[in-house]
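Below, in structure tokens: the form predicted alone, a single chain.
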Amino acid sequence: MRTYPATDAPARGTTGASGGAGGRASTARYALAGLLSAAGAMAAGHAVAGLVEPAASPVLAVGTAVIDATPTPVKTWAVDAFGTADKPILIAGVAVVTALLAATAGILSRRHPWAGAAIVIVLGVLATLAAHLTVGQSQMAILPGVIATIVGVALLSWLTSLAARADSTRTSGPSGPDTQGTREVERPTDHVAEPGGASLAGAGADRRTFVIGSIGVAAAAAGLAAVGQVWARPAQLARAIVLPPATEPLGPLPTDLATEVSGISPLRTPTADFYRIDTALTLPRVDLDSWRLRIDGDVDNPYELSFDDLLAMPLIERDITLNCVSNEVGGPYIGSTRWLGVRTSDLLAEAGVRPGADQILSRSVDGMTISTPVAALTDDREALIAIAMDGAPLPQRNGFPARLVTPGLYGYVGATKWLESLTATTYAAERAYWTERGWAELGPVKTQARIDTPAPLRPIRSGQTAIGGVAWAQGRGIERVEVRIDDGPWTEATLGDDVGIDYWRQWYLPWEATTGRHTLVVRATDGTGETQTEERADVFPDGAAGWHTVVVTVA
């Protein structure tokens, strides 16, 4: 075989480094190993987070960082947009943003491996920063996006020479490293094998050696996100939780309309189907063994309870409506149920709040921070420090050990779940997470009514049928509802009976649905004799008003 000066076309069946599909082969390992490398340091972030803080997961301490950030109209319409989504839809935006700095850091390293690695460093420092002021009190918070910064550097630059190893033996040529600059050309004579067959053979090793190593690094990264779930469980299944009766009980809830009037809302809200809104991205873990409550501030005698303290006390039932304030007119963020608790009245009484004392600043245990009138939790309303609802324990994700429960006013100044210690000070001294964002500091839930059937949109058939829903004034009752047919009086709808002035009220009105399309509307009246109004308003800064609409097509 003889050998001749190459010409500038590369030999057939080759291409450049650089260009076509082998060039486009190369960027794209490098690109999966700047993506595994991720990948790998999140799982690991996100396992020892499971051991220490699980709020300290590098994205789960980047997205609540990113909740603290984002202005109040951006939350505002999240909540709208997305509901009870919002959060994997937050969690999900920061996982693609990484992954794509993460491929840009592996495309960098294949001509400057120091730039790939600042990008994986300056993510890692980002999570641990986010950790440190999001998960401040645990000392141990950094801890996760440390261990996340080694590890993706170290596979970073595991994974790239790897991949560079591939890319530099098919980029050898078929004749091997010695002989770039010629090529080959057989004579019909030559009957001697190919001296480049190892070479080929060798880059075919190196390819099946990244793919092996991505593939490892994509199973332990799931492994590790897997461990780290299960061991950022919640404590509260470690001991179980016995009730004690009740020392003022309730009677049984009277007639359920929902049984007699398809499509309207339960009386009892299903615990299953209680709303959630909240800031936590990940459920806080609770030692109910160690937890307390502590009750502090501007009082006389400040003192801490444990979970077996509050079981000792009065435990009184109360039957009580909680809602959002980013409900809007119509909105489903509201429930009802039974709740089991000591009144707030009586703690504070026992720790003896002084005079100049105007809120109680209520505290989670992941941070979060409410403001509540001190008048609001020492009056006859009897707001509560609830432990169970719907005769259960509080489940993790409405609260569990502890929450409060403030009749008449919004959740976000009185309805702190998870809840770590109380607080007597001043709205001049202190300001609770959502007041510094612009809400108002009172929340007086307003009264409101909602049509639950007909659905909005959907078709249904003429003849017989009924309106019905659900209306709400906490603190002051339902006194009558009415509802509009299009341009028609206004006639008043019967009532459910009346489980008290904090619940909220079914309604229902018969209806000879004709063919064609109709707009309903409906409005309430409180027990003061107060018609709600009919002017919109925004949820920002103290809760939707307006009559809720909707419009149907009858077949």
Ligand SMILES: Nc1nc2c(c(=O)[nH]1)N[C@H]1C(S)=C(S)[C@@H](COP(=O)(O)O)O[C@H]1N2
Contents of the next structure:
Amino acid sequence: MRTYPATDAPARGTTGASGGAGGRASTARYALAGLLSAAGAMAAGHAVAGLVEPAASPVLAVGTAVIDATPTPVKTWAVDAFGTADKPILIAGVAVVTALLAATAGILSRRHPWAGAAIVIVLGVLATLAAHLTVGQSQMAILPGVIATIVGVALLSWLTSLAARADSTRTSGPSGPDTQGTREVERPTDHVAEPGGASLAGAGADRRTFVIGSIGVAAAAAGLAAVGQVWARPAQLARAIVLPPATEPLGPLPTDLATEVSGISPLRTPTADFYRIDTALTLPRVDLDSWRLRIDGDVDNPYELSFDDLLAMPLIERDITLNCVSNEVGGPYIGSTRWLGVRTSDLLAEAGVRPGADQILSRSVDGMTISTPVAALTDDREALIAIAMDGAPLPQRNGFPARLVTPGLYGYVGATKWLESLTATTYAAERAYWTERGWAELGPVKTQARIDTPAPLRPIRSGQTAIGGVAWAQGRGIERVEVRIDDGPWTEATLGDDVGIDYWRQWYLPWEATTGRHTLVVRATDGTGETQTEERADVFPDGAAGWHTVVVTVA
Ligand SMILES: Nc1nc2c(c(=O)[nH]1)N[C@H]1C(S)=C(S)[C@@H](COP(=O)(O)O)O[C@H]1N2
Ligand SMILES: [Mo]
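Got the form predicted alone; could you also share the form predicted together with the ligand?
Below, the chain from earlier opens the complete complex, with every other chain and molecule after it.
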């Protein structure tokens, strides 16, 4: 009896004789064998990851490694081009590249089984390494990749052996002219009782076996992937959180201008609509009972707090607008809400930050780091470790169970989600994730105004309408918003009620819209009397600048 690599030779020999179609069918079978092996491997890895560490799923781990390694300009471009769809697109990209390599591995396996296996092993090792580097911490992180590699190699060997059998009997069907040639390759499964019926039945059976095997692997992969998704679902909260009332509650928000002028952003952003920006491909799961917040580094008294300890401290409420440094002029990555939490100044005072420290390096449970000036977390702006937004515990996507919120700073330097530790150190000693990638070390928010209505490019009717939106300058407040229509004069807009210097300000200007194209420009002046600059700045490295301009067509 011969082994498969040897049977491959006669099978190839018949390819020329039976024409291109048979060759193509054979190649397709091997490519499919490669593809399905990779799919099965990734699905197995995904399922295991669902159990031990969701972020270590091969595709996700590679995706995260790609994000981490992507040069900042490319990243900025991607966020620009795809917005928050950048993650699905990245994952699709990783999947497509893997699929191409896997198909290649399958095709190579026909003549060089070891080359095919080598590609699968290299892919598996890369996924394992990616999980180790990006998820780190837990030893379990490499398990999904290791399992995926083993499953991948096993499936490739099995499916290509089925493809080889289908091949060797390929031409023995009704259209095969050289049945004799291929039938010299005898394998146990080819034996069929009745002579004469043998070759036909053998050919059909082997091809059928390949098809059935392929469908089986595809189904198993789909099933395992689904199981992985279910397993990876956040564990139910260990217990329902009962939010204590704030020790220092705020009064109700003033009138929401959006109820009077349609199209303006609501004064308080509904939590479901709150933007989301982070590096996490899977949302970190935090078990509330084992979660601890650690305060350490250059402090006299390092300590740890449980969630209950946090709830037992004085809780303050703060109305704060949070925005992303990656938000373009007029962009959507901004939201305003009421946060409930503990003053960072209280927490840090308890630890006793030593005089030399100028930075608090905060770390999230997924290893992400953010650096914030000690001053910003101890001065009277009242930064907080928030445990709730808009009256409910933080959703997982916004940092459950606790996050930093620093008024006046962009999120990348002051809003660590899934917070795990605060470490007092110096800017000279430690650099955080984004700063390492070239973003500015300090990220004070720039004064900006946005036109929410009318929306650009959407035709509007002539007549009485309103131009309106929001303006913000956290830490300084908004003193004035002005609008310019075409080449007209700057006209002061009506401001909504003041919620405080750290909160955005709604504004509107009644407008008698006349038929034709109009250019609307807005600019804000902050509480110090400084008007935002007209000069455009890119989001990198310290936030966009310039006047928001909208062109509308009035019909
Ligand atoms: N752990 C963690 N926290 C993070 C980030 C992150 O990538 N990981 N991104 C920051 C950035 S850049 C912003 S703008 C805010 C966004 O907060 P949101 O998603 O709740 O709107 O979170 C910050 N906190
Ligand atoms: Mo951000």
